[in-house]
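Shown next as structure tokens: one chain only, the form predicted alone.
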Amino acid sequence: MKNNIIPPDSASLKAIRGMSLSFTADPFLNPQDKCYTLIEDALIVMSEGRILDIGNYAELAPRYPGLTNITRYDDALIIPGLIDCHAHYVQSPMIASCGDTLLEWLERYTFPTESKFRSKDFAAAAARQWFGAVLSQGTTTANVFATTFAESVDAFFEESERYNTRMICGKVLQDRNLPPSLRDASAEESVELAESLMKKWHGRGRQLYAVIPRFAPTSTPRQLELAGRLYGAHVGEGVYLHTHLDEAEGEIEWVKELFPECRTYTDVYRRYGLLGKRSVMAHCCVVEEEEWRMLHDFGCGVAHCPSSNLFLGDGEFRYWEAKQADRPLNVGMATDVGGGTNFSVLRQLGEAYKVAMLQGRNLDAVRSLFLATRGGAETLRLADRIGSLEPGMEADIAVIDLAPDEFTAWRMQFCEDIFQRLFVLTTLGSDRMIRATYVAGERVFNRER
């Protein structure tokens, strides 16, 4: 795509140069070779936090004779900033904790850890660590759980403002089946606090708010009802609903016991007004056809959390069911830290391949990288702002190193195209895959420094 409008002061522009890849359509639903734009030697021109222009360097550079601030990335691939559709920054202190079942793991590690986030200092320290970790892995947008306390929400958004990242977060609503140290005092007070935080943070700079019932078993019917009202009143303003759904068999059986009047787990959320076009459901591993159709009909998005599912031994996500052609859903990739075992969306792609192979399917690099970029943006209803390298889009960008170490550089000589190289990278899972990360046109991570 081309943009012929040149600001009067070309000296104020900045640009990056190198091979670029950006998706234009969903490769799960269309011929793969029609779904992306690959430019071998691209120039990406940025101004005031957005992409001003992108194209072949030899064709584009003459249009900007005053442009001298160009950073070149050789043996690299420039992509849109990676998108993490489900994560718990408050679980960073307990990542890689040995567990048993999902529910036992929550009781033993998660709830005691999240109880510490009543302290603003503790929350701020965790937020600093989380942002440093994800930015170093090329993630520029994430859909994130805080926890019960306002301090956990404020700490997250304050750190996000410092980097100017586009993030989604919110207070977690949970008023039963948790330790007293983490439990909301009442349904009414919890939703009032969520609403006050929403008014404080939603739309402030690049920050976005989500109404977050943890999952159906930890909210009373009254809390779910009030959460649905809050979401319904503000979804038109870009507010999200974020929760867990159909992660594990034991969880599903518990939901059936608590909500016997509902046909399915998804039906619980429907009954309380929690399904909509900005509802994002994490996991969705053990889903009935009736539920897939309901999620599709309401326009919900789904977050695939592969390393978490493997680590906790939960269900196995079936992307071919989620993407069924007669009722496809928007699907994005997610780290789900701390059930997930790393902060890298690219490493999740390697785990997603394994989850699919366990069920006799495969997931190639074209489709998986789509999930990590434009697919994630579509899931979060942000594809008009992030997830693609096009003029007018926010300049959130990741630079992948195609030879992050000596062995990988040697291995790459046996690859035939860029997608084979990407598959090697995500399978080997080097922690050095990202060379640089840009947020709104500013480089916030540089591996060489």
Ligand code: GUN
The other form holds:
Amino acid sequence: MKNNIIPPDSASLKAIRGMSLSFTADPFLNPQDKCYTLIEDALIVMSEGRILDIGNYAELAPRYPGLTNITRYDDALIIPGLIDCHAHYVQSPMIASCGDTLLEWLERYTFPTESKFRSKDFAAAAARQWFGAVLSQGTTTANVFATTFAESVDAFFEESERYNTRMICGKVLQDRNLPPSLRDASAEESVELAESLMKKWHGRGRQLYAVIPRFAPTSTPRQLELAGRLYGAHVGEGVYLHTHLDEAEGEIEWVKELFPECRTYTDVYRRYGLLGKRSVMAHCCVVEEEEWRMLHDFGCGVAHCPSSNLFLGDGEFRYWEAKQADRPLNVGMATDVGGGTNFSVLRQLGEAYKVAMLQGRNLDAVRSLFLATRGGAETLRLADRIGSLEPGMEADIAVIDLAPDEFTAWRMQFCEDIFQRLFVLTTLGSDRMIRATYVAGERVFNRER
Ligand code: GUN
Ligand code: ZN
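Return the structure block for the form predicted together with guanine; the form predicted alone was the one displayed.
What follows is the entire complex, opening with the chain shown before.
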């Protein structure tokens, strides 16, 4: 039978050209040089929102004779769009608020700010700011907390639809231990609202829904139970469970007081059916061995939030524990804005290095760039669609500027390879590290030199 696949008309295609880097395996668990593909002069051909082809320019270009729409990036590195595995867009209005402890900071700044998201207009303005900020930093997918109100979820997804970004978000479930202005009226009503928002948004275009109990202390056992049931019923359709876990000592003590029947903080989530392969746990700084094993056994992912952990004086994430070879977890990077101090996943890598060094471990650019791209996609169980530059993947791409300013350009000449250059960039932490951002093949951000 004649097949009816029509060869793409090269004239209708577009492409980008430059050095490219994409991971193929986890460098925490495999020899590093077997984990990535680096192409010095790559051509990446895009069609209908996906990567159609990628390869060496000299070999690939002759196969697309009509392809003239090629944007060339010199002194740059093309990577998959960055992935932020944990953020609160609703905290953008209070980022950089001088804190004390996590719990005090939540009471003093976070809860009053999130209360304002009852207003759709307020929420829409914050969503606009947040998307502008993250897209200019090369982030194309994020796993994001809204807050109690449906308006805060709708505003986020509506803005995401405008850009056609692949985003994960959901209503936050929180029915105790927070001000009445933010508290859910009842466990039943809150989970019904979450379910109706899930039906509205999950799988609409590129949007994905998460069930989000804020953390164990702000949910009654009944709310956790209903959240677990909702998650369990829909995890097979790609719905997520997103929460905080083991961030700081004071928080952990509080959880043990509230749930004395549970052996550990992780055990609280297990008891209510909140652990699973689409469960993403933010922080995991102070984790007992039996918790790591439990998280591994349930297939949970972890979001490492270094700038937030430093800013709030929380615990220190131990990647070598999370990646222990006999029970490794998927780990991704996260800004955790507004505990985090900026919107850049690349800048988190500089902070992650320092957090590791405080404990006598380093974190090189091979491993950290993995966490920011494919590692994040694996954490979100989306590695078949995003997080690497391969034919068939969604064309979400960040172009890193390897010469964002005069000094950095000069410093780069003393580097021996691309990973040393990336280390310099993430350590210096320029705000201008991204040249361009593509979402589903469309350029949504561009910075002229
Ligand atoms: N734990 C519970 N809520 C929050 C929050 O909003 N930020 C951080 N960093 N930790 C939390
Ligand atoms: Zn958080």
